[in-house]
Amino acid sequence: MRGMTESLASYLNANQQRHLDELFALLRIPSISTAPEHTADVHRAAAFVAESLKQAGMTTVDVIATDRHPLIYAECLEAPGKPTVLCYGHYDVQPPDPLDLWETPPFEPVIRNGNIYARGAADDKGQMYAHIKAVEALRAVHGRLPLNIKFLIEGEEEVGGASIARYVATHGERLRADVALVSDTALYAEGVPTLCIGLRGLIYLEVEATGPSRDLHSGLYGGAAPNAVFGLAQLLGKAKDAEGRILIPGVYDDVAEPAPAELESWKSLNLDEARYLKEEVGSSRLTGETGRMVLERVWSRPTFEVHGIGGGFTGVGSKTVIPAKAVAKVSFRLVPDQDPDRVIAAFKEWVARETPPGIQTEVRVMNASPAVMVSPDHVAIATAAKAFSEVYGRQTVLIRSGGSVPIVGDLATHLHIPSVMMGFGLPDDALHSPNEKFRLENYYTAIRTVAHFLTLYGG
C-alpha cells in the first residue's frame, strides 16, 4: 500500500473484515440525537465508542455526561516532545425519514455496488471510526504512539452541539493540542485527495408569524382577515430575487473575496456543471448570483435558505380556515468576515420593516457561528497535504466547502488551534437524505491516510 510500511500494510490487511464488522455494529445502533425515544441507543452508541478508544490503546477513556447526550474524552499522552493531535468526530445522526425512499432499513448496513449504505456511514461514524482504527493500528504494530492523541467525540452534532461548545470553552488546558484533526468533510471527487480549508458559518433561525388570534372559517372571514401562512410566505418571498441574490440590507456588507490565487485554482478544478445539475441537485436548472461560478456560489458566498414552513390544516381531506399562526426555519450561511451579531440584527430589521400588514412576527436564533479559515501554510496542512498524496498518488488539492463544522470554529476560538479537515467522503454521498452511503474503499483508506499522517506529523 503506498504512503505504508509493510508491517502496518500487513496488519491492516489482516484486520480489514473485523474492522469491517465493528463499523456494521456501531452503524446498527439508531443514535438519533434529535429523537428523544432514541435516547438510550444514543447513550450505546457512546459506550459503544468508548470501548472501542479502550481496545485501540487509548490510556484514558473518559464518558461525560452532559444535559443531553454524553461526550467522550480519551487520551495517550506517552511521547514527549513530540505533537499533540486532537481528533474530533459526532456518533449521533440524523433521522432517517422518508423511511419509504430507503432501498434497505437505514439501521440494516448493507454494501452495494462497493459502498456501504446506511444512516451515518459517511456521516460522521465511518469517518470518526476510520480515526480510532488508524490510532489502534499504530498503537498495535509499533508497541507506542508516533505522537500524542486526544479524542474528544460528541452525541449532539446534528442538534447543534450545544454540550461540546460549552466543553471546548471551558477545558482549555485539558483539551491542549498542536492542531485537530477532523474527518467531517468529502473529497473533492472519487480519488482526488482534498483537504478542505474553509467552512461557512450557519445562523439558524426560526420566524413565527401570528394573524388572528384563532384560526378563522375562510368562508365568514376570507378576503377580512391576515392569514399567517400567506403573510409568512409573502415575507420570505421578499428575502432574495430570481436569481438567488439576497436582497437583506447588510448582508453582504463584510463579505470578503476570495484571492484571485483561490479562484484560479477552483477553476482548474474544471467541474462539469451539466453532472453537477444531474447527479448531485437533479433539478432542471441550478441558481445563484449570475456572473459567479457554481464553486464561488457554494464555497465563498453567503446563502439564505428556508428549511421549512408550518401551519394551518395539512392533512387529509379538507378543512378551510385561515390560519392564526405559521412557523418558518431558515438559515444563513456567512463568509469570511461577516459577523454573526450582524448578520441577526440585519435580518431582525428586515424582518420588522417587511411584515406584511396585520401579522405580527417573531424571530427566533437557534444557534450561529462564523466562517472558518486555515492557513494551507500551517505545517500540519502541509504535512496532511503530503501523506494523503502519497496515500493517494496524486496531487492533494486544497478547497472550501459550503457546509459548516461548528467545532471548527469554537478549537479555533477557545484552544487556538487551526483543524486538518482531512474528508474522505464523497459529494453524492447523500448525507441526511435518504440511502446514505460511503464508499467501502474510502473507509479502509482513510484508516490508512490517518495513519500515514500521524506518522508523518509525529516525525
The other form holds:
Protein chains: 2
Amino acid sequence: MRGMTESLASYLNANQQRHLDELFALLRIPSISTAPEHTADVHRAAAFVAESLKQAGMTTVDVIATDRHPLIYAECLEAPGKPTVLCYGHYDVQPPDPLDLWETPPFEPVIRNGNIYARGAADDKGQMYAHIKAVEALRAVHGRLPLNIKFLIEGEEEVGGASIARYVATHGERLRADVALVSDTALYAEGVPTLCIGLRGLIYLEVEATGPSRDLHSGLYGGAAPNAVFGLAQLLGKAKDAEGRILIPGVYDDVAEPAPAELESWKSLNLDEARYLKEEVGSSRLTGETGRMVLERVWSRPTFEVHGIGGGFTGVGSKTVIPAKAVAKVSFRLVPDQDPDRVIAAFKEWVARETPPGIQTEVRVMNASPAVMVSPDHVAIATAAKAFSEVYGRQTVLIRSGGSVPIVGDLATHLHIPSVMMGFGLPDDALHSPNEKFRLENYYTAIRTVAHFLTLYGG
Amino acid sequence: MRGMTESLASYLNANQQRHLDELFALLRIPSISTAPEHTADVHRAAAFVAESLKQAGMTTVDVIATDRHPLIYAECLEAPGKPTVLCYGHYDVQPPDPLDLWETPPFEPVIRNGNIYARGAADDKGQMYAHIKAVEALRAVHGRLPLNIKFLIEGEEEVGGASIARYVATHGERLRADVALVSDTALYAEGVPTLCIGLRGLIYLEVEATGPSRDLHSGLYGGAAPNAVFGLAQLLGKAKDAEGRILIPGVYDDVAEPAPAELESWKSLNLDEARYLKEEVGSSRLTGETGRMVLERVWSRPTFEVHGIGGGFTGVGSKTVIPAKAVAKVSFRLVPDQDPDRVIAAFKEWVARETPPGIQTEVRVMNASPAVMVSPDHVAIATAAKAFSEVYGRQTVLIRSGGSVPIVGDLATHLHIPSVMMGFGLPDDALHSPNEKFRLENYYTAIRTVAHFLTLYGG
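Pass me the form predicted in complex with a further copy of the same chain as well; I've looked at the form predicted alone already.
And the full complex, kicking off with our chain again.
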C-alpha cells in the first residue's frame, strides 16, 4: 500500500470492519447541536469520542463542561524533541430537515454504492474519527507515536463554536502546538489530493421586521397598514442585484483579490460548469458576479444569503392577514481582508436606511468570524502535501474553501499556528443537506493519509 | 324600547341570558374550516346551528353534505304575498394562531369590559346567531313571521366558500328570494347605524419558488447558486413601491373611481387618522397610495398583500443553507370594475417576467371573487336603513367595506338579488386576529334591529 509500512498496512486491513462499526455507532447518535431536545445525544456523542481516544492510547482524556456542549481534550506527549500536532474535529451535526427528502433515515447509517449515508458522515464525524483511528494504528503498530499529539474536539461547530473559541483564547499553554490538523474540508475531486489554504469567514444574523401591533384583517386594513412580511421581503430583495452582486454599500471595500498564481491554478482545475450546475446545484442556471469564474465566486468573493424566512400564515389553506411580524436568518461569507465588524456596521446602516416606511427592523448578530489563509511554504503544510501526494500517487492541489471553519481563525489568532486543512470529503457529499454521504474508501484513505503525514512530520 | 312592540321587547329581555348562553355554546366549538384536524368540530357547529333553526320554528331544516363542510338550509314560508328574505351567515372561523397573544383562550368565551371575547364572536357566529334569535323572537311573540324567511348558512366562508358557491349556482329555485340579509360587516363606529353597499373582491394565490434541487451548503455554493428564499423575496418586493402603490402592470386598468357623492359622504365621516393609526393599526405610520384618503385606500382601491412566507431554516439557532424552495401566500383585493381573470393573468405574466435568474416560480390560484355594489334605492336597502335608524335613533350611514363576502357576489350573479349588508361588529373587533371580540350590547341590538327590519319589510 502506498505511503506506509507493511505492518501498518496489515493492521489497517485487519481492522477495517471494526473501524467502520465504530464510526457507524457514532453516526447513530443524533448529536444535533442547535436543537435543545438533543442535548442528551450531544453528551452521548462526546462520551463516545472520549472513550475512543482512550482506546487509541491517549495518556490524558478530558471531557470539559462548557456553557453549552462539552469539549474533549486529549494528549499523548511521549516524543520529546518532536513537533506537536493539534488535531481538531467536531462531533456535532446539522439538523437533518427536511426529513422527507432522505432516502434512508439520517441517523441509521448504511452503505450504498460505496458511500456511507448519514447526517455527519462527512461533516465531520467520519473525518474526525479517521484522525483517532490513524493515531490508534500508529501506536498499536509501533508502540509509540512519531510525534506529540493533542486532540481538541468540539460539539458546537454547527452553532458557532462559542465554547471552543473561549477555550482556545484562554488555554494557550495547554494547547501549544506547532500546527493544527483540521479535516473539515473536501477533496477537490475524487482521487485528487487536496490541501485547503484559505477559508471564508462568516457573519450570521437575524433580521426581525415589525409592522402593525397585531395581525390585521387584510380586507379591512389592506391599502393603509404596513405589512411586516412584505416589508422584510422588500428590504432583503434590495440586498443584491438580479445576478447576485451585493448592493449594500461598503461590503466590497476591503476585499483582497487572489494572487495571480492562485487564480491561474484555479483556472487549471478546469471546473466543468455544466456538470457543476447539473449535478451539484441542480437549478436552471448559476447566478453570481458576472465576469468572475465560479471558483472565484465561491472561494474569494463575499456573499449575502437568506437562509430562512418566516412570518404570517404558512399553514394549509388560506388566511387573509396582514402579518405583524417576520424574521429572516441571513449571513455574509467573508474573504481576506474583510473585517467582520465593518461589514456588520455596513449592514446595520443599510437596514436602517432601506427599511420601508411603517416597518421597524432589528438586527441580531448570532456569530462572526473573519476569513483565514495559511502559507503553503510552512513546513507542516509542505509535509502534508507530500504525504497526501504519496498516498494518492499524484500531485497535491492547493485550493480554498468557501465554507467557514471558525476554529482555524481562532488557532491562528491565539496559538499563532497554521492549520493543515486536509479534507477527505467530496463536493457532492451533501453537507447540511438531505442524504449526506462520505465515500467509504475515503474513510480508509483518510486514516492512511493522516497516519503517513504524522509519520513524515515526526521525521 | 325603540323600534319594537312592548311584547317583543319584553320577550327579548326575558330571554337575554338564554340567548347569550346559546351563543357561548356555539363559540366553544373550534369550527376552524381550514384545519383538517377540526373537521369534526365543524360538523358539531353545523348540527348546533341546525338545532337552533328548528327551535326558532323553521318548518324545514336541512344539513346538506358537500365536498368539504356542511351547508345548512332552512325555511319558513307561511306569509303568502309577502316578500322573502334569505338570511346568510357562516359558522366557521379563522385559525386562532398566534395563540400566545390571546388574553383568554379563543374557544372559551368570556365577557370582559362589556365585550364577548372569542374566535368567531363577531366573525361571524355572533351576528349569524342574532338572525336566528330575531326570527325565534318574532315567531314566539306573534305566532307567525311577518314575511317569508329562508336561511343559508355555510361552514367554508374562511376558506373560500366553494360549496355554497356551487349550491347557489345550482339551486336558484329553492333559494328564490327578494333580498338577502348578510351580517358579516361592521358598524362604522359604535352607535352609528351602518349599511354597507360595496365590498372588495379577493384573489388568493400561492407563489412557490424553486432554486437548487436540494438545500445547499451556503459556504460551498454561496456566490454561484440561486437561493429560492432570496429569489422569492426579491420578486415579491418588486410588487409595490415603498408607499404601497402596486407596480404590477395592468392591475389598475379597470379600477372605477367612487361617485363624487360617495366620496363626499366618506369625507364627512371624518376618520381620525391619528386614532386609526394608534388604536387600530399600531404601526409607526400608515402606508398606501399617497394623495388618497384612508377610506379610499381600504374601500375603493385594489391591494396586493403577502399573508405569509416560509422557506429554508426558521428553527431555533442557525443553519447555513441555500434553500431549494420557498412559498408565499398572497392576495389581491379587487374593486369595481376589476375582472379577477384579468388581474390573475396580469400577475402571472409579471411573475414570469420578474422571476430572478436561476429561480423557477409557480403560481396557484386558490380562489377568486369580484367586488360587488348594491343600490341604496332598492326598497329592501331603504327599509333596512329606516329600521336601523329607528332602533339606533340616528341616521343610517352608507359605507363600503374593504373586506370580501364572496356570497354577496354569488347571490347577485345567480339569484339576481341584492344583499342588505347590515353588520353589528366594530372596526376594532380584531377579526382574524388574537382577542377577537363582539360587543355584548351589539349582540342584543342586532337581534332587535333584524327583528325590526323583518317587521317593517313585511309591511
